[in-house]
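Given as structure tokens, the chain that follows is alone and in the form predicted on its own.
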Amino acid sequence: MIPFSPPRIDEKTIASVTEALKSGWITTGPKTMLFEDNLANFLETDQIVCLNSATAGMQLILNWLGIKEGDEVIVPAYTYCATANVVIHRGATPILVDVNADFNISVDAIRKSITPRTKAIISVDIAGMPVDYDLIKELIESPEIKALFSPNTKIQKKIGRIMMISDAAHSIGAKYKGQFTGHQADMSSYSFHAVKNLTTAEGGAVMFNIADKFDHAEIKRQFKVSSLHGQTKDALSKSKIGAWQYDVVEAGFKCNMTDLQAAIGLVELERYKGTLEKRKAIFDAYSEAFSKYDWANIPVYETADKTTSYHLYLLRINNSTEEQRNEIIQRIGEKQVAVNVHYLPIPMLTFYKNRGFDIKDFPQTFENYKCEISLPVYYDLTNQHVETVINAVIESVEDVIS
């Protein structure tokens, strides 16, 4: 059977986290640090915090710009729950829109759903593809977008318009303009987990880009401490002699990451080129290769403006109905190839039509979704394998769709 995403453990990553367990540092310490510095050095900024996973990233984001019961965050209908799960975690409203045939947010979308009550916008970089950052910034920026914006902490007016917020879970290595994503966005949180490009087993991190507001060291050190429960003091710091006595000065979470994490993402950023060079070269066979059939709607992961991470290859089967698309994954799966579908959207997860969304109105996010299959592309997937899930592929299609 070949797997859809297993992450790549190899001698190199067990030896790093056998070097961090035998060093008997294995909660948050000097290689999750190093890690951070690394990941900065690498994405080309200043300050980097590394958390258990991106929703965490967006947590503290969402925390720190203090949105509250009553405020509106406008995030896609097509991406994973965790994006407005957020939202819902801090009694704040999730609007939800719609997205474009790229999968990506649409901004006309956004424009007619933004409303006195707005404090920020998530967009997402979904299958690693960059959003189109700079209409979004060039909405929020506009004379009769600002004038609607009405902030409510001393945050809010201090960035005094819409935040920008990226969930940049699946976009690390992406770039927009040449720049890698995180550039773009006043926040974005990335995500290391399993599946992810860039693992750490589970794990995440926050860019910061507002330097011309705010301190990134300051954010950087608010961030830590709202990580651990809002104690000032993380375990490394209270190791040393003496130091014992710490403060909590707010009432925080925990998500912090482990030295055990960051010993694997260490291993993987250090190889990452080779990784997105490799991930690169799958996306190119599969493109050729269907790009002979009419029936394939071939994902864009390259223009002039922007780069993938080559996170997911989402193909799209034209004129597949959703019952169709479900026929040809079993098939697939049949001939021992696994694959996937990213995502179903939130307008059709049960806890989201309670609350009174409706798949209807979002008609191009059902157009993905009915269609799509996201294939295998993983470092560890020769191209014996990469031939095995292009043959069963088109032939499960054609079985079913001719």
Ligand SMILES: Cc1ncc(COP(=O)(O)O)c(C=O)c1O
Second form
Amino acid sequence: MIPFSPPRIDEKTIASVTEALKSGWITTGPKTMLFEDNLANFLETDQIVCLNSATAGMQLILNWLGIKEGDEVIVPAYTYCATANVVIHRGATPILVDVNADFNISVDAIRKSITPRTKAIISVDIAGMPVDYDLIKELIESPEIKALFSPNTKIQKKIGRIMMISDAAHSIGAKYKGQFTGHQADMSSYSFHAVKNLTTAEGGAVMFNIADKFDHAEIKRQFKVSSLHGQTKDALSKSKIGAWQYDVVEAGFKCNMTDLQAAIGLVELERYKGTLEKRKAIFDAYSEAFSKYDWANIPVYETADKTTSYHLYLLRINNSTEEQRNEIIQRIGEKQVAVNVHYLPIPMLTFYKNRGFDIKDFPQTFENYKCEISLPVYYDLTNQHVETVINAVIESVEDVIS
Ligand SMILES: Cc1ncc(COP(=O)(O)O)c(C=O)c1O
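Given the form predicted on its own, state the structure of the form predicted together with this ligand.
Then the entire complex follows, led off by the chain already shown.
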């Protein structure tokens, strides 16, 4: 079976984790700090905070912003549940909006959904393709939208407008107008989950981009404290002679990255450029093969302003119904190729249906979803595997559609 997205684990990864294990320090420590520094260098930024997931990153961002019951946060309908769940965790209301044909959040739909209760927008770089950052920024900076903004906390007042948060779970290494994605939104949350381009098994990192008004080093310190129960010292600092005393300044979370995770991340990051090149080669091979077929709607993954991180290859089958797409997936599976669907839209999930969301209100989201098939993309996928995937897709589509 050709798997969908196995992690790249080789002797280098094993040696790095073994070294961390043998050091005797396995929770947050020197390797996490080094990974944070290396990531900051890679992303051309001053401060990064590493955590145990992108979800945790978004939770800490909303916590820092002081999001609470009565607040609204705008989220695309086409995303993984994490993007909306984090809003629910705050007791706030996720306002779902439709997306464009390119899968990314519709700025028109955002505009129509803004109210005086709107405190933040969480956009999602689906599949690694950056959203229309400049259009979103223009919207939230526009005088009429700023006039609607009604801050509840000191931080919200200091920001002075709707906060722009990026769910950048997919987009590490992607660029928007020549810069990495984390340089666009006020804060961005990257994921290093096992299926992601750059993994630490589970993991994530928040990148800050509000330097004009805030001190990034101070925000990083606050996020570190919030990620460890609000404790003023982490385990490593407490382990120094005579340094056992600490305080707890908030009822914080528990979502720190461990050195075992960072040990994987250090190896992944060191060779990430090669990972991106390999992923691009696979994307290009798929596009070249499928562009010969009228039924294929090839994903756009490079434009004048945007370059993807080649995270997910989202193929759509023109004129396919949801049932036909499901049948195609079944047949591809019978040919020993694992594929996936990204995503089951949020309004189709029971929890959100029970809150009154209806997929009929998000026509483009459903249109994208009903005919979408995500194909395997990973470092160890050989040319022969790529051929097998291509043939399995072509045969399965032609069996079902014609
Ligand atoms: C769009 C999106 N957002 C958020 C997440 C959550 O990432 P993590 O598992 O690191 O919390 C994912 C993970 O699949 C995702 O795809």
